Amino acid sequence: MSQPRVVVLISGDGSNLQALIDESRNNILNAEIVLVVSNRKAAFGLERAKNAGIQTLYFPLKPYRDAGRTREEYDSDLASSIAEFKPDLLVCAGWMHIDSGALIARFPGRIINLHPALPGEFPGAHGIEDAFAAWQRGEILRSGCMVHHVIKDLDAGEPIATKEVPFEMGDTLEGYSNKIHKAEHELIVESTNLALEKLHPINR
């Protein structure tokens, strides 16, 4: 039986869709990664993708600005793309793009993000940023990180799993960005193989 189909998107360093690489080829993964999609033509995360052997589309959104064209243009597009692949699921894993509703539309049920905070904690780009400013400020102990399924208002989908990341004395944020991005990778492998399970169950 074929694996389910997973798109992973990103925008930057691919740190977690290396994470999805390795544990796909360990098995732990149980899904084959068809394509890695960037928004940014200098994402290493391209890269670490060519480097798997995995097909990779480079998609920006500047020469739909450029026309005169709208974001609703450009995720539809996208979202055409993308479903060309066949994919079970569409992974966010640092994609720094807030759709529009065509790809919701398009995949409804079937695209989750890995977000650098608890749920109802520090949405946006700067989560690591707020909570360890908020930290400082002595309004809490602990943040995390969580993957979400994705809705239309800004990380706020129902989660998957989380995993809390104490602060510790002496932590600098640079520190404990390392230590989130660690929980990360153990959980978008997880998460992944949760929703596959999910929409799969008799697969399993």
Given for the second form:
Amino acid sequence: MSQPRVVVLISGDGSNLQALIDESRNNILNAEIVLVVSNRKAAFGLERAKNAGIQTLYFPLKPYRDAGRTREEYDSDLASSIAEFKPDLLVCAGWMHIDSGALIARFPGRIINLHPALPGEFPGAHGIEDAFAAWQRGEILRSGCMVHHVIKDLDAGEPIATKEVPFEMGDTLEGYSNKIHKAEHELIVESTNLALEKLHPINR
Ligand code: GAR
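What I would like now is the form predicted in complex with glycinamide ribonucleotide, since the data block earlier showed the form predicted alone; can you produce it?
First the chain shown before, then all remaining chains and molecules of the complex.
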């Protein structure tokens, strides 16, 4: 039987993409990564994908903005390009775009997102920094990371799995970020497997 097909969306370094690539090679991730999409040309994750022989798609928003086209048109065209790869699941691994709704409409229940904070806490692009500042103010003792189903609200939606990462005396932002990233690299693989197990097979 062929492996489930996964498309990974990134915007940056792609260390979580690398975890997926590595564990797919080790047969821990029960999926084939069929495409890596980036909205940023300089995203190092694109290099990681190319090195692994995975097809890439650079899909920037700027040309749409420059032409006066809408965010919905961008997401809708992106959804069509991704659909050609017949994915079972889309994994947002550091994808710094908020879907206007077109991706969710095209792949309902088939998009998951990694976020470096626990459910209901610190949404947005600075989850680790915001949690660290809250710890310094004495408001929290732990943060963590989660993978959740994507809905229209930012960094919200039913969690698939979470990992708590406690703060320890002497933690610096850099040291704590490294702990979160280490936890994320395990979580993204576990959660992708879990999400795929729960999906109904699609007819191709
Ligand atoms: C990860 O920490 C991920 O949780 C975060 O972007 C980073 C991507 O790292 N995503 C968000 O903040 C989403 N709101 P990577 O490019 O090295 O995989």
